[in-house]
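Next up: a single chain in structure tokens, the form predicted on its own.
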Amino acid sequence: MDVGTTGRRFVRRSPGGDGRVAVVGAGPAGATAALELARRGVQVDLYEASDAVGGLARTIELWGQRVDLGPHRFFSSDRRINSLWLSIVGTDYAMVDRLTRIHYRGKLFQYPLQPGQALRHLGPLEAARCVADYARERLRPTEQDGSFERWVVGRFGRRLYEIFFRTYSEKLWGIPCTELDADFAAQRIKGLSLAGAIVNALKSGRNNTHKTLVDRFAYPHGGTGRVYERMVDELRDRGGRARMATPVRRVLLDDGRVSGIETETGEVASYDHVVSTMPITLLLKGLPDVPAEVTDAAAHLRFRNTLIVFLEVDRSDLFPDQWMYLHSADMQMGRLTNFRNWVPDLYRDRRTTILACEYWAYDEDDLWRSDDAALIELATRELTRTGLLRGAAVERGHVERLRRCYPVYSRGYRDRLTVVESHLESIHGLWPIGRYGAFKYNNQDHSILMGMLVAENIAGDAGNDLWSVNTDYETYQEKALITEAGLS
């Protein structure tokens, strides 16, 4: 991913020295960012508000085996953080290869999609509209809006919007889709079209030209959350502290620098730089003397919620996806994850296959609200009714629920955005990144590369522009891919 310091705003560089470092959050981001600071000789302190590193990529122990917080897939195609990644690892992973459908009406359809194969399932009289939808758009194309919608319907035409991207997301985020921005779009499904589809299926078979839709990645051995596990055992071995289930309350200030920062039991520690991914709304909250005119930006930048129903299934073989989506509208899951499907060293030698149920919600929300039985009921139930549990008995279920975890990109949020980075930019010594922090919806190779490029920053006056990453989304330095071997 090129990111430098020419061609946007928000290019900041350091205040001078490397002085006492503060990351907050042992996510992707924060613990990579505080690892590299460690690795060039900074003194970081890395705090965590619970008791496990990780973030929303860690891996918990369940009933005898190992499970991610949903589906966590790491691929990049850039040779530093690929690099790093198996500075890490080392050899302890395997290479997946991936199979993910998509779940509608009872049928299973490839994703990516498959047109020819799409097309046979949806049968002869919706194939048709679909493809009248799309030569209709070749001919006259919907007027664009900066909406989702539009920009979906404009590359794939109408009906394949409907069935196949419009339940999905708005279950995702809650809005309709004429709500949800664009960019959402430009950075998940940029340069897929229903023509690039078929052209890649009659040359290969299958579409493998975008990044999102690799067929393989490497996965580490025991789970995903390894990862940043063994990051902050190498961040403690060269003399970091990692403080567990020490929530930070907020960032202090002197004269518009940072000072240090306090915690939520009222302990105060001083810092010269603060590495922030906590989530940016709560940041600001924090912070002393904010102009009205950015709270009543930040007021209108939400996330969403997720919650997460595990269920214990008493078999082994129930369907060979890594993970499912699921489009129908008379589900209220999302996202439908098989662990028996990664690596054997999550199951271990038991013969039981735990699915993560995946749904989402505002704090607000019925759903949000609900207790644990009631949803693991839902989960049970519905997933009776999709027939993917082939008569298999579910015998016990476990709920995680996960505050804020998507930024929401409702139309208009980059403005507000802006507004609020603008603001932050201005803080010397304060570097907000990540998923939460950056208010972008990361992968971890994203949150990963702002870690790096944020301990640059700070310990070598690199002058990175943070904001950037995760916005060209098809732009890399050197390329390099990790495969068996290691790095290609």
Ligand SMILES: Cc1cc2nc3c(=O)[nH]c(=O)nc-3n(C[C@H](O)[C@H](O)[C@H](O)COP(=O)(O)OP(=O)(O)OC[C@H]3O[C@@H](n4cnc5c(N)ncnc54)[C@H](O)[C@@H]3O)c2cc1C
Given for the second form:
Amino acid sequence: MDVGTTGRRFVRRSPGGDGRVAVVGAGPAGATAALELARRGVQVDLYEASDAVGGLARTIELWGQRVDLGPHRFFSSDRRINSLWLSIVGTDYAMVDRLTRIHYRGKLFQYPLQPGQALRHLGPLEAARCVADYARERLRPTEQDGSFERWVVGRFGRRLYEIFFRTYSEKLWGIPCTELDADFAAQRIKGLSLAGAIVNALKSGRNNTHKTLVDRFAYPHGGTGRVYERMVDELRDRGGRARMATPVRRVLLDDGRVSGIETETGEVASYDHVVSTMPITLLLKGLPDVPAEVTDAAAHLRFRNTLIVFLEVDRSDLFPDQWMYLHSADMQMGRLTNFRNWVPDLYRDRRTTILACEYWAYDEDDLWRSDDAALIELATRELTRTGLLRGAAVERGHVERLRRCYPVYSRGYRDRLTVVESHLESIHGLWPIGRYGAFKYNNQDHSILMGMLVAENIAGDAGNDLWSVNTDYETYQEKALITEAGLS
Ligand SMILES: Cc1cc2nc3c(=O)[nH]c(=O)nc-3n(C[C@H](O)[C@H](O)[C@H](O)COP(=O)(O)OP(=O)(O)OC[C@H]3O[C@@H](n4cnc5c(N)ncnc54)[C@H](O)[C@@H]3O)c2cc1C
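Here we have the form predicted on its own; I need the corresponding form predicted in complex with the ligand.
Full assembly next; the chain just shown is listed first.
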């Protein structure tokens, strides 16, 4: 991924004052920023609203196991990010051969795709329709209007879009794909894969799966959250403070500069810099003198919530995937994680499996307001219908509610975000980063990178343009991958 000096802005602010820094939020972005600053000898206080480290990438204790909040695959090809990750994890990780499939109308489609299998599953009639639509697109391309729908249709044809993109995307985002920004497609499905491989297979008749889709990843012993727990441990070892269960209510300003923070309990502390990973909309609400046009723009930035229903099932060999995408429109569940298949050795003697069933909703949706028992019942019912339980019984359930989980890239969001960014950028010493902190659909690696770069800016006046992380889609960084043997 690119971090720009080529972007529209080039941020440069001098540290000033005595250089005291507060970091708000102990997720991947905040934990990385705090640690990287501490490693540079900067005095840091980390404030975390919850009682756990790791944010959305935390690992929870459940029924005697450690499980993540849905599937958390760490992957980056950026040498800097991987080096940092290894400096924390050491050798306490396992390499996982990814197996993920799409469940669609009772059939499983390999992902990355094995074209022969996909074609057999689609059947000759459906496959012919896909080819015909794809050919039509090549002859008369759909006019682009910046929407996700047109972007995908233009690339793969309408039928493939309907089968492999539409239902899942509409479940996830809760808005029609005509209202979803093409940015989401450009960011997440560029170079894919499933549709492309079908098309390739149809073109050549050979099993020519795209080689970049061969997928292995490193997974930390103890779960994804272990990385961030260790970061905070090291922060403390280096003299930094990490204050858990201490939500920050607002960032305080004095004459256009950061002067400190105020916690929810009214405690005030002075700082020269605040790195904020709290939701960008809430950060803005707490600031004084925000112009109306900025408030208006922010009012249109929405987040989608996630409900994770964990089920413990009395069988150990349900299916081999680490996670599965559920595309059929007749079920609300969108993704299913099977924790047994991440590092199977960990569970050798257990006779049960923990599954995580993902649902997405807005605050006002009935689904979001459903109580735990109703959600566990829904997940059990839907899962039974898929046949994936293979007759196994659900022994118990647990629900986690993740609010403001996905920044919604609705059409036009980028213009609105730019208005908000410009205002925040005018405030000296304020550094919004992270997934909801910067309203970027970040993976861990993006948030880690933001944390690293903000530390360079504060401690070294590096002038990295933080807003460009995860928006410029090409990568110019030196590449290296994590393997069993470390970095290669
Ligand atoms: C279901 C699911 C699956 C995912 N799968 C993957 C995957 O496979 N690979 C991958 O790399 N990434 C994945 N991600 C994304 C990954 O979890 C995020 O990119 C990452 O956690 C973002 O880190 P962050 O620090 O930017 O934000 P967050 O993780 O959201 O952390 C923000 C932190 O700030 C705290 N906070 C908020 N407000 C305040 C306040 N006012 N005061 C103090 N603290 C506050 C929060 O409690 C939280 O701890 C997934 C996410 C989800 C939900």
